[in-house]
Each structure stands twice: as C-alpha cells, then as structure tokens.
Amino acid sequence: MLRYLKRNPSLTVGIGFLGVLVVFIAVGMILIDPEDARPLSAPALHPPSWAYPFGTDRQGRDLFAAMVVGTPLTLRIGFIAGILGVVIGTILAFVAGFYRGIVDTAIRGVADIGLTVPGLLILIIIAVSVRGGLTVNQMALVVASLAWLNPTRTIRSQVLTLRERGYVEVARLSGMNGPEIIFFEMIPNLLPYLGATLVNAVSAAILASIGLEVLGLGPLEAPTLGMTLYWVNFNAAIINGWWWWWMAPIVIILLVFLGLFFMTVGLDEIANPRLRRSI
C-alpha cells in the first residue's frame, strides 16, 4: 500500500488533505464545548485571540467551535446524498445498460433530460416547498433527489462496454443469469470506477448543499459551512472588514474540495489502466 501511494501522488495528497480535516475535527471535539457553536443571548463580535482562535461572529458564536461542529455536518450531507445518488444511479445504470430495450430508453431519456435542466433551480424549488425549514438530513435528501442523474449516465456507458467483454460471454455460456453476471462478474471490475464516481458525487453534493445554504435555504440552526457563509453575506462581513468570519469556512471548504479532487484523480488512475504509472 505504501509503495503504491508513493507512485500515486494524487491519491496520497487527497488522503492527506482529508486527514488534516479529520485531525482538526477530532482535536477540536476534545477542546471545545458544542454549546459554543450556538448563538449567545448577548452576542459580541471579537477578532481572533487566544480565547477565540477563529474569532466570533455577530451572533456571539465561537467560530472555532462552529467550524468543528459544522464541518462534519457538511460532510454528512455530502456523503448521504453522494451514497444515495451513486447507489440509485448504479442500479438504474445496470438495469438500463445490461438489459437494454424500452427500459434503457426510458432511463436514458430521463437522465439526459434531467441533466439539461439547471439542477440548482430544481433544488431551490424542492427546498422552498419543505415547510418548517430543512434539517441536516432533509437537506441531504433534497440534494440526493438529483444526485443520481450523472452517475446513471456515466456508469451506464461503462456497463455497455463491459457487457460485450469476453468474460461476460463466457459467463452467459456457463449458465449464469443476468443478476449473477452483474454481481459476480461486472461489479467487481467496476469497483475502482464506482469509487471515483462516489467521491465525485460527494463533492458535487457538498457544492450543491453549500449553494442552497448560502441562499438561506439550509438548516438555519445548524452551523454548517454553507450556513456560516449565509450569515457572512447577511451581515455584510466582507464589506465591514470582518475577515476572520469568512476566512475559516473558506479555508475548510478549500481543503474539502482539494482533498476530494485529488482522491478522484487518484482513483481514476486505478480505474483507468492507461493512466497507471509503473513501479
């Protein structure tokens, strides 16, 4: 494993960025009181200091505590939506690409049409229609409602090529039925590609959730990264020069997306033999 990581620097860098976030969250959970991430009854705005390493916002929240509590919430939204999107997309892709026919035409048509419609617009309509505001888990489900479209299209194209491979023909001749061929022959060969697709779906889900939250359509009581940026915009922190308020979430978001991007590149190298480096 260590030898492979040395010749796959993208995967190593991606794991490194995400590892920094894991250490930040783990150490932060030891140092902070989660109640500090909630607004205070007597709010006060403070720049970074020994008492408040990341400063406080106008609601009186300790931004260090807000980042420690909010980063896992943002990642949870991304992972729930990404996993649901890839699972649904994989099922639809195998059904469409392996069995073809009318089912393939219908699934392909829905996916192609869905990808032409602006996704953020649809998510805004869905989020607005939820009464009483969204919770973190509801936000994940809202984002997941469109997260299956791109995986369905890309995985289907891979299934179309795999179904014509020689080992699939041998499996058919040996008497294996369709589900057996899919589970025992095709999915194992697509695992690296499915891993890269999952990481990409998680990244897209996090981006979509942050976009909705910045517009004020997220869980208002949760200190997620997107909601922190919403309050930054609501209070005009950039114009007023409160740089510490927006600096922390921007840096963490940058670490998240860089880590996921490099992991996608590294996993793509595993899935694509043409990109593999020699030892």
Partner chain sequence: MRALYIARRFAVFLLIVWLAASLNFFLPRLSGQDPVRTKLLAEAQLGGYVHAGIEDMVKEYNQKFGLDRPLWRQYLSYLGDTAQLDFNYSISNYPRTVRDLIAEALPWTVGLLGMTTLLSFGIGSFLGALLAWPGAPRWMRYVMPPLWALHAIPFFLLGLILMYLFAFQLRLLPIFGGYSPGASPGFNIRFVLDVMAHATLPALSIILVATGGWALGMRGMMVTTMGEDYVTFAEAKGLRASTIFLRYCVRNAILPQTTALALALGQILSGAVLVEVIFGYPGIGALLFQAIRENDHFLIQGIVFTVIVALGFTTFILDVLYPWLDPRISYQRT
Given for the second form:
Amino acid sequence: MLRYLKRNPSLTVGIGFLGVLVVFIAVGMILIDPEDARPLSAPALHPPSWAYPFGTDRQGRDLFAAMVVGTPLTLRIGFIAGILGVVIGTILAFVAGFYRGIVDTAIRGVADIGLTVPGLLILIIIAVSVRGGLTVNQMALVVASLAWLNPTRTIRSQVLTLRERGYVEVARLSGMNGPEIIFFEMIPNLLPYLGATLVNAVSAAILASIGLEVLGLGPLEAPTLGMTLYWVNFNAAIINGWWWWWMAPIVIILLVFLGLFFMTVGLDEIANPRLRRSI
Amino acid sequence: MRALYIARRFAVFLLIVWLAASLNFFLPRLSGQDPVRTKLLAEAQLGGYVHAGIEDMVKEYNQKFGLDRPLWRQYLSYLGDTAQLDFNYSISNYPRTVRDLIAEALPWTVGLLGMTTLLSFGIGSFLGALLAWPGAPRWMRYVMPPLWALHAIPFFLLGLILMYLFAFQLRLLPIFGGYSPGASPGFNIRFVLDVMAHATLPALSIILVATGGWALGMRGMMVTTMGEDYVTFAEAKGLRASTIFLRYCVRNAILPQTTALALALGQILSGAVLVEVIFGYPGIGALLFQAIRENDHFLIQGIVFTVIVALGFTTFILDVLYPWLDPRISYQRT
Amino acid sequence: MNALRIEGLRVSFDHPLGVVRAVDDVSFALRPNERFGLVGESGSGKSTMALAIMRMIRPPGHIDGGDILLGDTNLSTLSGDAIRRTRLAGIAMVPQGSMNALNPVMRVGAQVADAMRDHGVQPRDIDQLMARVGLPAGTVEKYPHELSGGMKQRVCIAIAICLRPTVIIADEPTSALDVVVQRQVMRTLAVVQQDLNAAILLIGHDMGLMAQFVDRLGVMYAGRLVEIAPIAEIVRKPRHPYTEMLIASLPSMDHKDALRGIPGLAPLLRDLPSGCAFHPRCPKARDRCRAERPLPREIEGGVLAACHFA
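Can you give me the structure for the form predicted together with the partner chain, which would complement the form predicted on its own we have just seen?
All chains and molecules follow, beginning with the one already shown.
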C-alpha cells in the first residue's frame, strides 16, 4: 500500500490534503467549545490573536470554532449527496447499460438532458420551494437530487465497454444470470473507476452546496464553509479589510477541492493505466 | 435527412422548454402550500406605497391559480403565460415586470459568459494540443501545473482571491458592479473602457479556472488522436509538421472537446452565477441573488426558465453545427 | 545502381524489461522496377523495418545503426526537413489495408492535394490520378466513410504515386480486404508500378500472395533476414529450414494431408535464443546452432541464406 502510494504521487497528495483537514478537525474538537461557533460568543471583528487564532466575525463567532464545527458539516453534505448520487447512478447505469433497449434510451435521455440544464438553478427552485430553512441533512438530500446525473452517464459508458469484454461473454455463456454477472464480474472490475466517480461526485456535491449557501439558501444557523462565505459576502468583508474572515474558509475549501481533485487523478491512474504519467 | 435531424434536435429543445416550465410550476407546489401565494399575501399585508399594485397582483393570481381551480387548469394557465414570456411583475421591483428585468440583465451575462467560455475553450484547447505534441515549448512545463490546480477550485473562490489582490490591495481594478456609479451608459469609448475594466476580474476568475480543464481534456484527446493510423500515414506522406498538427491531429481531437463543451455549459453557468454575485456584476446571477434575498418568486422562476431555455437553445445550435464539424454524423444519427 | 539498398540496419525499442531488438543487422537491396517481398510472422520486425526505412521510428524506438540508401542519397544521415521531403517524393508508403489511413474529416481529394502542396507541387489533375487507380469520377469529393475498404486502399495508392516515387513500400496493403478486392488492389498496384518504373517492397505474411506478385523474396525471423532468393528458386528449393517449413505449411493440390504449421512459438525479441534464433524450433539443429549465430552467405548465384547447414 505504502509502496503503491509512492508510485502514485497524485493519490498521495490528495489523501495528504484531506488528512491535514481530518487532523485539523480532530485536534480542533479537543481545543474548542462548539458553542463558540455561535454568534455572540466572542467580541466582534477581532483579528487573529492567541485567544482567537482565526479571529472572530461580525456576529461574534470564534472563527476557529466555526471552522472546526463547519468543515465536517460541509464534508457531510458532500459525502451524503455524493454517495447517494453514485449509488443511484450505478444502479441506473447498470440497468441501462446491461439491459439496453427502451429503458436505456429513457435513462440516457433523462441524464443527457438533465446535464445540459444548469444544476444550480434547479437546486435553487427546490431550495426556495422548501423554505423555512434547510437543515444540513435536508441540504444534502436537495443536492443529491441531481447528483446522480453525471455518475449515471459516465458509468453507463463504462458498462457498455465492459459488456463487450471477453470475460463477460464467457460468464454469460457459462450460464450466469444478469445480476450475477454484474456483481461478480463487472463491479469488481469497475471498482477503481467507481471510486474516481465517487470522489468526483463528492466534489461536485460540495461545490453545489457551497453555491446554494453563498446565495443564502443554506442552513442559516449552521457555520458550514459556504454559510461563512455567505456572511463574508453579505458584510462585504473584503472591501472592509476583514481579511481573516474569508482567509480561513477559503484555505479550507481550497484544501478540500485540491485534495479531492488529486485523488481523482490518482484513482484515474489506477482505473485507466494507459493514462499513467498523466500529470 | 438533414431536416429530420434538425427537427429531432429541435424536439429535444422543446422538451427542455416544457420541462423547465413544468419544473417551475410543480416544484413550489410539492411542499403542499403555494409559497408564491404565501409571499404575495405577506407582501399585501405589509401595505405601503406599492400596496395597491400588489393587491391587483393577488387578485389576478387568485383568478389564475386560485385553489378553487383544478390543478390542470392552473398548469395550462401557467404554460400559456410562459409561452408568451409573461412571468408577471417582479414582487420586489413592482411595477417593473420580470421580463423587463431579465432583458436588462441578460446581455451582461451573455457577454461575460460568451467571452470567457470562448477564450478559455480556445486557449485551453490550444495549450492542451501543444502539450501533447513532441517538443512542446519549455515554458509550458511551468504554466500548466498551476492551471491544473486552479481548475479544481470553484470560479467564485478564485474571484474572492483576485478581488482581494487586485481590487482591494493593489487597487488596480474596480471591485464591484458592471460600470462606475455615475457613468452615463452609452456607446462611447469611456463607457466601454469602464465596462471592460469592471468585467476584467469576473472574467479572469472564470478564464483562469476553466482553461486548465480544457487543456487537460484536449491533451488527452490529442494523445489518442496522435496514435491513430491516419496520423502515421500523414507522416509517411511527408506532410509538414504544422499540417499534421493542425489538419490531422487538432482537427480530429477538437471533436470530442466540442461535445464536452456542450455538456459543460450548464456547469459553467452555475459557476458564473456565483461570480456575478460576489462581484455585484449586473447580470442574471446578481439579479437572481437579489430575487432570492427578497423572496421574489416570480423573478426567480422567470430567471430559471429563461436561463434553461437559453442554454437549451445554445445546445441546439451546437448540435446543428456539429455535423459540419464531423461529416461522419451527416445528420442521420440522433 | 540499386533503387534502395539497406545495409546493416538495426532498430531497437527501450522496454522496462530490457532492450528489444526488432531489426537486427539486416541488409538487402531492391533493383529499379523490381518487386521485392518480405515475409515473416507477426513480430518478426517486418513492419518496423518499413517504418525504419521511412525514418519514422518513434520513441521509445530508435535506429541504432546501418545505412538506408535511396538511389545515391543516404536517408540515415538526412535531417529534419530533408527526410520529410523525401517521403512520398522519393519513397512512398501504401499502408495496411486494415488501417484507418485516411483522415475521417477531410475529403479524399484534399488529402491528395495537401500531400502535393507540402512538397511544393501545385495540386492538379487529382481526378486523373484517381482514374489511374480505378476510382470513379467524383471520388475526390467523398469522405473516407463514404468509400469501401478497397476504394480507400486505392485512394492510398493514388496518394503514394502522386509524386512519382522511385520506391513504394506496401505493408500488407490488402489485409482485412476480401479476396476479390485483394486481387483487384494488387493488380492496381502492379499497373501503377509499371507506369512509374518504381521498385516495390511488399511486406506481408501471405506466401501465396507473394508467390504471385514478387520477383524476389526475403524471409525474416526474429528481426533477422534468414534467406533471400528469387521467388521461383525459393519455392522450388528453400535453403533455410524456416523457409522450408513456411513453404511446407502452404496448402497445395499435391499433398492433400492436413495443414502443417510450424511447431513451437515465435521467440520473445527481448530474450532471443543464443546462436541461431530459430534453433529451438529447428529439426536440424546441432550444437553449433546453439553456440554460433549464422550470418547470411551466398549459397549460389543470387541465393542467400543464414544457416550453417544450407
């Protein structure tokens, strides 16, 4: 494992970035009182100091506490939506790619059309309709409602190429039925690819959730990374020179996206050895 | 053959239009009550100088979408209005209509998005193609890794960083809006330069992020294309390297790249909305943000519908142009 | 003077498990207007040789040594643009029939025209060129996907002859074509060769096709040339045991017994047997064959073989 990571620097860097975040959250949990992530728990607009290492915001949140509490919330939204998206996408992709016919045409059509539509707008309509404030978990479900489109499309095309492989044909001739072939022959071969798709889906879900939050459609009470940026924008923190307010969330979001990106590159290398040497 | 292909593509476009309208109609009603009515009633109770107008709106709304009417009649009324691009008044900007507001904002977004997408697609594809070619210039080795890293982050995040660096710290470029307050909009040099200065940072945050992705995609396509038999034969024909590069490799590798562009338009637009929001750029995204803040349902629905239809139309145009790029399609396959 | 002379050509590929020598010290010559055949199993280095003669070996492959003389120009010392201009104008290639050798998004006429233009020739009379290889008028306006396999191959021949080269290398030009089309394409190739007085190097593995087409035949095994002889001579009396087995494996009217293959597997190029590379499969192998590599030597007038016992 370790030796493999040495040969796959992208995967190593990706895991490293996310590892830094996990350590940050774990250590932070010991150091902070989650209550400090709420407004009015600290003096307002305090630049970073020993007492408040990331400073405080205008509503009097300790930003260090807000980051420690908010980062896992954002990651949770991403993982719930991403996993749901890939599971639904995989099922649809196998149904479409394996059984073909009209089912395939329908699934492919829906996914193709769905992808040309800007997802954020649909999510906005949904979020606006269920007003009254979303919770973090509801947020994850809203994002998941579109998260299956891309996995369906990409996995389906993989299934189609797999179908033509010799061993699938042999399995069919040897009397295995559809589900058996899917579970014992195709899924194991697709695992690295599914992994890359999952990481992609998580990344896309986090992006979508942060987008909704920056627009003010997120859980107003929760200090997720996107909500912090919403308040940054709401209070024009950049123009006012409150640099610490946006510095912490931006650095963390950068770590999240770069970590996930390097992981996909690394997983792609496993899934698709011909692309080795890709970066 | 050709007519059939275009007709089929157009049918898909109409399907998207219908879906967008239906989404607007049904999604808000899924929650059991009609949030539009709730908002309108709340607004009417507030009173104030727009009171009379809002009351008229409530009356008209109840006539069309009243609970006493069956859902399908409400739906038909909605489709009818939408077909005439009648999205009602903007609740928060009464008495201006949603259509007016959108018509005002749309050119800003089309301009920003059209320019940034073309530039990033063009530059990215060109860089990617060069990168796959043996003997790529040395400087590319230093330019590409940062571009790839940028490609992983959201547009608006880079926007915030650029805004801090170039507008706040260095004060090189304007920080907010589409043009300077007090500037008189018109077609004169000063105003055009002012608009360009305001568009620079929003455009840069999109271009710098998007270019790396196109470069990565194009490089992959080029590597595949360069392994094709026709490239080997082109070399055996003694063609100049530039001919092989442009007319054999790039010309073929650009095909899947274009398909990817059509698929990415929605994502690019989603990202651009947020860029407009943080820069206060007077396009569709900022208008949408305002509508969300004011809970202006008519405006939100109007924008969502318009944008989906506009993108659907762009995809339709790309579809119609594609066979011209790839003669193998020749309008027969769907 | 020879139309093409290859002297001591060596090509190898860098591979993680060691260097692979694909062409190992090969020498032969084509006389003007001659049809020379080169046969061998896949992996014997014959296609690599075609690319090497065109100086088109790409990394990780490289030419390690030897001379390629086209008339009196030494191609192996030509640089960049000079070698490019020699391709097609001096030495042209007809690609494998199974290849997608034509650019799918360009009309075939344009694909002839750009070849001429890049050699400083004003494109014209492309319709006549197409007629010479038996293509109907109007073909120039077609895209490759609108043509059959045989027609595409004729287009490739038209491209190959458009600058009247002195040597044409045809690397399995009829693979993947059905038998009737195969014969038509070969006849076209023969006709244009007569027109041009060009020499042809025909590469393939089909002994039957070779016997009908070429004047002289070279046999390759594991990157080495093991026999060269006039075609009639080689069929009548093969000198190398490998050639003998190749000929014996041909179906024939005389002996109706089961088809015979050659026992054993082609050797791995990166791990060749010592001495004569063929010795593990050779019924006549002796100790000497394991120890000492036989070099091609003239057995009698015009017949060369690389076997200790020929």
